[in-house]
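The chain below stands alone and is given in structure tokens; this is the form predicted on its own.
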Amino acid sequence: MGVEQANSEAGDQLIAAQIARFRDVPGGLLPLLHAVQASLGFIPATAVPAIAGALGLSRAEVHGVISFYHDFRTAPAGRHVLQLCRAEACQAMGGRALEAHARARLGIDYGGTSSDGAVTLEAVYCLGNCACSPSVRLDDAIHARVDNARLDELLAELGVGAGE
């Protein structure tokens, strides 16, 4: 058995366990999707039919929820996740220029992962740090008053662009 097949089987087992956990919970779709993503880091397309069948929903309904909410991923994220705040306060304090710099620096747009798999870029619409705009979240840490130079420093600290 190859590594990919073993990973797939382990993922299938995790998905089945989460389905069993939330199958009979009223309104269980969102908690189930969050649990699958927490377990695997994303929601694989192969999970949609099993989830739909278990909850008595159509595949389109499940896919619609996954695609509607920005927090759900349908592919694995990079080793690091960079979230840029796009709320009004951050936009007013230079967020748009920071977005352009980040996209150019990483060579990706929102929802993309850099070609080396190091960083996934995501848009968020408030990090609750409005007084210190623009703000970003890099993995689990929020950074305030981020300009282009500070973003470059944060990425360099991770080794992004330097062979991580």
Contents of the next structure:
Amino acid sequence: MGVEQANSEAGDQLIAAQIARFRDVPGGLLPLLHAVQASLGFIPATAVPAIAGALGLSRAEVHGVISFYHDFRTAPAGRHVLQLCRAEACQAMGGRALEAHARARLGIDYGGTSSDGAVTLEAVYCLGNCACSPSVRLDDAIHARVDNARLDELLAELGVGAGE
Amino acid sequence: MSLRLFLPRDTTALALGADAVAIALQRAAAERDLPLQLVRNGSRGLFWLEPLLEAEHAGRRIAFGPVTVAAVPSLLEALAGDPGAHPLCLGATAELPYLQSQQRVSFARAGLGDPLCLDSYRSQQGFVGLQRALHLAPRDIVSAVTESGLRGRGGAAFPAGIKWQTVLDTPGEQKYIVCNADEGDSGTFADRLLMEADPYQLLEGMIIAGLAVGATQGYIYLRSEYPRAAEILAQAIARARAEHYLGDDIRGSGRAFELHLRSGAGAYICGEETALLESLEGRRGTVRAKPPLPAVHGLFGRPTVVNNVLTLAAVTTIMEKGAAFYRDLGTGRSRGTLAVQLAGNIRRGGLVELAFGATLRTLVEDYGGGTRSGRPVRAIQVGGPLGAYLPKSQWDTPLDYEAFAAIGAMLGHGGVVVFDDSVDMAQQARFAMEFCAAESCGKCTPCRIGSVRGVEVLDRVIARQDTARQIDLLRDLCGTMEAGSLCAMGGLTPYPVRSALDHFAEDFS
Ligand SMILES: Cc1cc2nc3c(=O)[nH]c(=O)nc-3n(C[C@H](O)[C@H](O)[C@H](O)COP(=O)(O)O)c2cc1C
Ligand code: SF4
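The form predicted together with its partner chain, contrasted with the form predicted on its own above:
Let us now look at the entire complex, which starts with that chain.
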């Protein structure tokens, strides 16, 4: 689902439906934010006052929660999200070089989206795959023992061109 | 007769291509008109061999690995004749030395069957502990846990029985059991393996905890980096509810326990128990000052047990086999088994469950087989990002909470990350500070700002600018962080930094 829709009535309706689902769940703000992001791809600014109103919170509180957690994003991501593990077990197997390769290859830093809109690059600290590092997560799939060539292969499978 | 095969659907197995192998097996079997029963089990934790295929053959399970799609046709041929002749054949799984020499207690069932099959769980002693607990008075369950000597496996090693006793003794209409499944430490995957391979064990442990302290609601706080575990747990909860292990009348006992699965949102600090509770309540994951303890004033202000996945899982064994069985394993004040996770630059990475007391060297050399790169091991970080880097002179330290504390290190959650001689320890020290800066909850200045200063100081050290003075500054900063931080995030970040300075000084000059 894309940007326009999120700004549209359909997006607002989706947000309202998720609010209805979680407003009476104890401590329901995180599940609610996850659900909004799962259905729209991000948490649009328009969701904040609606959520705050329904949960009896201030906008600042809702915004504070969204900004605290690395998972929540307030703008749409690329068509795919590539997370590179930056933590020690991956460093021990060449994770730093893989990070450098990915950034150069996509021409972006963490938080950025490739110019063709295909991939958003994110840092992650541990994917729990530490016996077979370095690890990356592409959308919901985790890949093990990823070297530069394997990363290029994964990107090629997404149709990301061979370097810009 | 149909062919019965087992191929894990565990995160690491999948990350190494298990699904493609499964598809190839199904296709090849269909082409040969071979009736195939393919069980997608959990992993045995021998991750370097994944995808590890097992076949039932002459009453035993024979292992093959690591299996590739290309090997599938020849594997099916070998299975029809002499499996041992196949180049990927490893022999009987149960006799693999890596597995056979372990003391699998909490991980005894891991990889044996379909993790979601309740019949399979029940046929392997599953729910025996729960059945016992249903006939015990709460104080007797708590005493058994106390007598077992079980200490929290999440890192702080606090005696579980004492925590449970506090919750039991604190009056409250509503109490909670919270499972800490945030497993944020790099180099750890034991919680994940258990949840993916044997989820009912965790559920059973949580239900027993509920019976012990009088809690009727439980939450599993699972990190969002574990999508596969989330899927499995959600299904396990639904099936357990359908068969009345959860709900308002557990197996006709009249006792109630309900379980909720919650997802974290990518914040390391939410593994700290009070930040975790804040997060469960729908707020920023900032650390609360203690006291009040969560046991007294926990989730939604109610008495709450917060325990790690492995702590809760161990309780099922204590109930099933008795406190003495558990207490008789281990050494000193570290009782029971430790799930060691061999990670990083290691040839045979995976899970090794042993009674406390084996040395780090045994783990890394005998089990791990040294580095995957083939170069000499130089440093081993134990206990996650807040754990010390240990030089060769310390590898004979037994895996025991007190022995590690005595050398200024910690066992933590049992993660062992191996580095070869290409590691630059100044970079590792810098990363420790960088990680603290990225993941600090922001409450304490020494942690929030000190870590940023730490990165800057280390950048100057790495650039060899005024090195001696910068190192003095860094040590000073470590002292300030240690003394002025509310929790172990700021308080223990000095461990990796100082151990790098102390034992690998040549990388700083
Ligand atoms: C920064 C920080 C991160 C932590 N992360 C985890 C974690 O991921 N999993 C965990 O079980 N405990 C973690 N802990 C320890 C918890 O605060 C707490 O001690 C534990 O959940 C209690 O359960 P246990 O007694 O069964 O270990 C962390 C502590 C700190 C200070
Ligand atoms: S030490 Fe760091 S993470 Fe812990 S409470 Fe203080 S600021 Fe938060």
